[in-house]
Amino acid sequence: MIPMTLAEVAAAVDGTLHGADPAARVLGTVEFDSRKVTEGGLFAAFAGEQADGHDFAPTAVAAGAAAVLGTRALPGVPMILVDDPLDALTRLARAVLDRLDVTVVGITGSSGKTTTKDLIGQLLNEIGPTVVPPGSFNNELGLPYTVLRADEKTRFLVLEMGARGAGHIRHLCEIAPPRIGVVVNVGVAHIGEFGSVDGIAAAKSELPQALPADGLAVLNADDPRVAAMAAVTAAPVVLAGQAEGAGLRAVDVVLDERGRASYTLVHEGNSAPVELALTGAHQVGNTLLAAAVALHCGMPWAELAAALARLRTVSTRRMDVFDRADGVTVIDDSYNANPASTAAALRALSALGGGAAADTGAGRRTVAVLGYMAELGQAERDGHAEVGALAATLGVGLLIVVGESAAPILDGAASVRHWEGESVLVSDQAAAIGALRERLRAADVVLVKGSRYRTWDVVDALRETHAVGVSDGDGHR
């Protein structure tokens, strides 16, 4: 955050100083976790269901906090008293942003927005100092928290924008008005909260609607609902994708044995070969969106292909591919799941297994450990069944489904004629680990994916090669 006196902070948040020196300065970061407070920082005390941040205020001050943003006075603690700490944090973020000369890039989408945010952040950081949120800090708390990481040196501020209903993205755009807006896709994630895919599209369109006439809307040309958002923005539009009408386009896409894409990047009569180090065909579209932002922000065309080749996964448990000493390859995509992201992950699994070659015995056996996909509403059963049908169609050799709520995945797989894979329904993550212990073979490729119900426990067991061994194919170890 930029240096500010406590008096300036209090004025910005419409707060009152209590036991604090008005001339004292905030020189560190703004935190809502007392364990992360730095010297000269500001601690925001939130009252949650499990804990009250005010109880940790003395600890934060002892760790060096210049003051505590809270709702009640505490003895011996310099305070900025406000009615609502979240509203105060929002006001402070806007006040700080108004003092900075930065380009704000907003990103939204039903799936892939965190990965795309990370890719954009990496490219922009090659142009100038860039602030990017860690993980999925994309709500009414995470977004102002990220804004407050920016300072006078920051040139680009990349913000992920999530939504649980209509108006949410509009509110986030009011906190941090974007100059560039990126819409990745529109899918059925959170459809239980929006009611329909059209409702989701309307909510995502709030980002391009918020852009100024001298900004830029970067839209996925391969998603018709996203491409149609060109009609609702005052900003110039770049369509990026593999569709013929895309202004920034990938052609001749090929996947290697690790599921990494190479393609020819085409833009305004120029072309360049690109080789990605990222796993999954879906990363082609993500990198095109990132490339469009980078070009607009000043990255020279001659440097773009090499910059795209340097891109890596940043946020944890998203298409993180690793090899074990026993020959097993694991795709850790366990952070979250919806039908679209699971379909993309299953296709990446198939690519690593050898695709159609695996069906003839020439490739590696593919194993999918799939958990429940949340917030699908009335589309829940069909969404899970479609994922199961795709897994079977792609020739997954072993399908382990975690939890009764995800059981329709098995029904979908069973509906695919001539599928010869094995399917198992287990009760929880521990049982999934046990099923792998009994069935895993050397050279298998394993995908683990689910909606935040500790699906990553399975991955963590797979990282410990002694915890989940492999058989010789006949059940022996």
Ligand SMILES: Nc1ncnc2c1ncn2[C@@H]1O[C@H](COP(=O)(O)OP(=O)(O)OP(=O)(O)O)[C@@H](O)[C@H]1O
The other form holds:
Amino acid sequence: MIPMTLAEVAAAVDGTLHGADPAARVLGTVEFDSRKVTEGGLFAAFAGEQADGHDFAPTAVAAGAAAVLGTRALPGVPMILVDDPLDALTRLARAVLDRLDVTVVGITGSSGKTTTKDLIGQLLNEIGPTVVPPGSFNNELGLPYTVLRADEKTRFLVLEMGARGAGHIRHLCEIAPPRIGVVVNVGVAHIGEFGSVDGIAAAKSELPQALPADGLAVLNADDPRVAAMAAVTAAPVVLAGQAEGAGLRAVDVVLDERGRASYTLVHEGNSAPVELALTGAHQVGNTLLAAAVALHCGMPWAELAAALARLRTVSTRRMDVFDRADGVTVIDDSYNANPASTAAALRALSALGGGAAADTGAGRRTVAVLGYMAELGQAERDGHAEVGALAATLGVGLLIVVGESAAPILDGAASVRHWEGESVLVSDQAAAIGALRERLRAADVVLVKGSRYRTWDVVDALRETHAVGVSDGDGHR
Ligand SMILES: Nc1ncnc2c1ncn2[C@@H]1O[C@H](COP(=O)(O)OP(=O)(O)OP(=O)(O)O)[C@@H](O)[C@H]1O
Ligand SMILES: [Mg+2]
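Right, the form predicted alone is done; let's see the coordinates for the form predicted in complex with the ligand.
What follows is the entire complex, opening with the chain shown before.
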């Protein structure tokens, strides 16, 4: 955070000081986990369901906190007293932003926000000091928390904006008004809360609507619902994608045997070859969106292709690919799942398996361990069935479906005629690990995906060759 006196902080949050020196300065970060507090930091005490942050105030002070932001006075603790710590954090974030000269980039979409946020963060960091939060941090708490990590040196602030309903993104745009807005896609993630895909599109369009006339809207040219948002923004628009009308475009996209895309990047009469180190065809679109932001923020065209080639996966369990000593390759995409992201992951799995070569027996066997996809509301049954049908159409060799609620995936797979893969329904993660233990073969490519619920336990077991070994195909070890 920028250095501020406790008096200034109290004024910004409309709070009162208690047992605190008004001239003392906040020099460190704002934290709500007392274990993360450093010298001169500010500790925000929230009353959660399980714990009350006020109980940890003494620990925070012992760790060097300059003061504690909370709702009740505590003996011996320098306090900034407020009615609502979250509201206070939000006000403080606004006050800090007002004092800084940073370009705020907001990112929204149904899937790929964190992934694209990480890509944009990496590119902008090559241009100037950039604050980009790890993981998701995309709500009314994560946003001010991230803003408060910026200081005078910061030039770019990259913020993920999630929505669970109408008005959420508008609110986030009020906390930290973005100059640049990026919309990745509109899908059925969290459809339960929105009612319909149009409801989701309307909610995502709150980001382009909030942009100023001297800002920039970066829209996915390949998603008609996103491209249509060009009509609702006052900002100039860049359409990025593979569609013909895109201002920043990828042509001649090919995937290599590791599922990594190469393409020719085309922009205003220039073109450059790009080779990504990232896995999955969906990264073509994500990298184009990131490239549009970087170009606008001053990255020279001549440096862009090389910068794109340097991009890596940052947040964990999103298309994390690793090879085991016994020849098995694992794609850890277990962070979360919805039909669109699962389709993207299945396509990447198929590419790693050798794509069409696998059909002729020349490729590697593909194994998909798929769990339940949450928050699909009315689209739940069809969403699961679609994913199963795609897995079968792509010729997945072994389909392990985890949990009774995900069973429609099997129905979808069974509906594809001529599919010769094996399918199994298991009750939970432990049973999925058991099923792999029996069936895994050397040279298999395994995708693990599901909506949290510890689907990643399967990946962690796969990390250990002694936990899940390979057989020779006849059940012998
Ligand atoms: N453009 C894309 N289209 C479809 N799926 C994608 C895309 N980009 C990333 N994904 C996949 O979507 C999943 C979620 O990715 P990510 O965490 O980036 O999304 P998110 O929008 O931040 O999700 P959340 O709403 O949980 O924060 C991952 O499996 C990732 O590989
Ligand atoms: Mg996210």
